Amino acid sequence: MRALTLEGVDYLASPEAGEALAALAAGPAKSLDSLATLEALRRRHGPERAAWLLDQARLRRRAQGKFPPGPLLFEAEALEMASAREVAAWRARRLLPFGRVLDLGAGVGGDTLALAAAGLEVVAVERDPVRAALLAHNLRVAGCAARVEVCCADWTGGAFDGAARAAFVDPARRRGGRRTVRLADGTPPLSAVLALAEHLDTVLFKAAPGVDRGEVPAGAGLEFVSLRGELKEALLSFGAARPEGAGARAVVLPGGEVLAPSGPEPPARVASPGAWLYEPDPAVLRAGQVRALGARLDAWQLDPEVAYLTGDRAVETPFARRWRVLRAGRFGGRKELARWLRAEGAGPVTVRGRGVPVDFEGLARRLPRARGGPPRTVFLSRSPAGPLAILAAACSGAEEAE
């Protein structure tokens, strides 16, 4: 993509560019990769502006789900690091009691917009001038500019410590051009956030979902957040917004359900498959709450080191997907699975597994499927008795749940 400049931001915010971007948005997505489209833009707007226009048209398509619709402007890396809208809105609600909030490392405004939409007054600090200009544009377009003060500055010098009671920090997580999950390698590093937390009532700090839990300070709250089954981030909290209790919590969005530790980790319960199989949400896995979820579901594990849960009761839960177990037994290879599937008249087949060294996608391609048959899932799992195979049917909603 062509590097964006302040001059480019001014141009992209102009009526001329707005008309061109609207025309590109109205066309098919494949036209954005067409040489003919690029040549037409070059003839009308010049080479540099044509590149900016085409980049923005592509970025707007990528921004769906992260930003509200409208003529917003983006920069590629900032957009990639921006939070999903529902995650940003959930975090903003956490900060409502504080009234005025610092958004530090605001980027192009994903979290700033969510904070302002929630009713907060915001001081949005972004050290990159181009991103700060994009942020100011996006706030004007979204009608939020009156609630937000945009500052192009480096916040780590302490100049903003008294500007609000609370802060949200989203550090850059790249080192040498590559992503990093280390808290010490972010820009700014965790040490700067800890210094900030000494001056404010509360600080929320966004980290990569793969964060090393050994790096998390002892006084920080830790939550792993998923959205519709996809792990999105880890959130560290300091001060008044820190959840009570010890241990990591799992937060499942869009509903906002929380699975929190309520005491020592329950002992492992391990047995053969029951009538139902549960696959915990990835937030539950990262939070280390699989056994706690098992106790809630009256379910047990297939193996002490495998995160599948199974039980004889069908319990609806936001913290796991549920399947009805149709057949189960020792994994005897592809031919035995093929016999199971033919006996069931199974249609599309998905193979999933943990702790078993199998090419799941390759195995699925080699299994039979009946035209028009019901979809089925094969689970392969390590167990104390050896590799285990389970043929299962997915459940929807509260089907047969208690």
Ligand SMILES: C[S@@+](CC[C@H](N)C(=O)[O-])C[C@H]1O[C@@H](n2cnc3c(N)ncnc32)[C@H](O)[C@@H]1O
Given for the second form:
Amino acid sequence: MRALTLEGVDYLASPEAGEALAALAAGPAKSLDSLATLEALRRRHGPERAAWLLDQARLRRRAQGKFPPGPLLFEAEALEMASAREVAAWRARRLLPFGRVLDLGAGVGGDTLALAAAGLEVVAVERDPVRAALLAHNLRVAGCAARVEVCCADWTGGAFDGAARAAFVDPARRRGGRRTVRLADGTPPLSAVLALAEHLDTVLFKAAPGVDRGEVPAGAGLEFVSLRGELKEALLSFGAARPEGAGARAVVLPGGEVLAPSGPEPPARVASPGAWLYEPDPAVLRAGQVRALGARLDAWQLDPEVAYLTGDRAVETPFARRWRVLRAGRFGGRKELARWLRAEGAGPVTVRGRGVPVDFEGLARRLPRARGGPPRTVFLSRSPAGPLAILAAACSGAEEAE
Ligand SMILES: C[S@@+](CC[C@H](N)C(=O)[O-])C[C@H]1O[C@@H](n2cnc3c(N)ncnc32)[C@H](O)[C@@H]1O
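Same protein, different condition: the form predicted on its own was shown, now please give the form predicted together with this ligand.
Next comes the full complex, this chain leading.
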């Protein structure tokens, strides 16, 4: 990718570049990698602008789904770090009662756009001048500029503390080109966020989902957030927007359902597989709420250390994926699994598992599949009685739930 400059941002925001980008977007995706496209752009716009245009056309494709549609402009690393749209919108709703918020470390606007779209007044601070210029452009084309003041500055040091009573902070989590999950290694680090939280009514602080729980300050709220079954972030909260109660919560989006701890963790219930298998959402796992979910689903674990739940009642839940158990027993190796699959007329097979040292993909490749047969999943799990195999069919929707 060609480094983007302020001159480059001005050019990309021009009508000439807008037309060229629209033409690139209308063509097939593979034309963005063709030498002929690059040469045609170079002849018409010169080598530097051609590189900016092609990079931008590729970034716009990558941004689909993460940002609202429209002629927005991006920069590679800032796009990678940007919040997913639905997660940003959920967080923005949390800040609505405050009316006006600071968005500290705004990048190219994943969160700023969501905060403004939710109806908040925003002071967006980004210290990188190119990103701040891209942010200002994006707010203009999204029709949000009137609600947002963009400041190209370093927010640490207190210069913005009085500009609003609430803040959202999203530090960069890269060091020397490598990702870091340590709060102390973010840019800026946790210490800057704690200093900020002392002055404001509330602070929401986005952290990596792999955050070390030992690093989370005692007074902070902690939520693990997933979107469509993919773990997205840990959200730390201070002050008024901190949820009540102790312990980590699981939040599953897009529905926004919350699994909050209620009292001490229930004791482990462990037994052999029932009629249904539940695979808890990764936010539930990270929040340490597997047993609490088991109690809600009237389900038990296959092993005290393994996060599969099983039960005899089909309960619809946003916090787990449910599977119908077709066969279950001791894992007797590939040949026995192959017999099960033939007997069931299974089609494509996926193997998943926990606590069993098996190459799941390699095993799946060596299992039979009946042409036209229904897709099936084999779960392998550790259990107190030895490794277990479960042949299961995915359930969708509430048709079989109580
Ligand atoms: C993770 S990105 C923000 C992504 C953004 N929330 C989004 O969804 O698009 C963090 C940004 O913080 C900026 N940043 C880091 N330290 C800063 C500071 N002290 N003051 C202002 N901006 C800072 C970085 O340049 C980077 O663009």
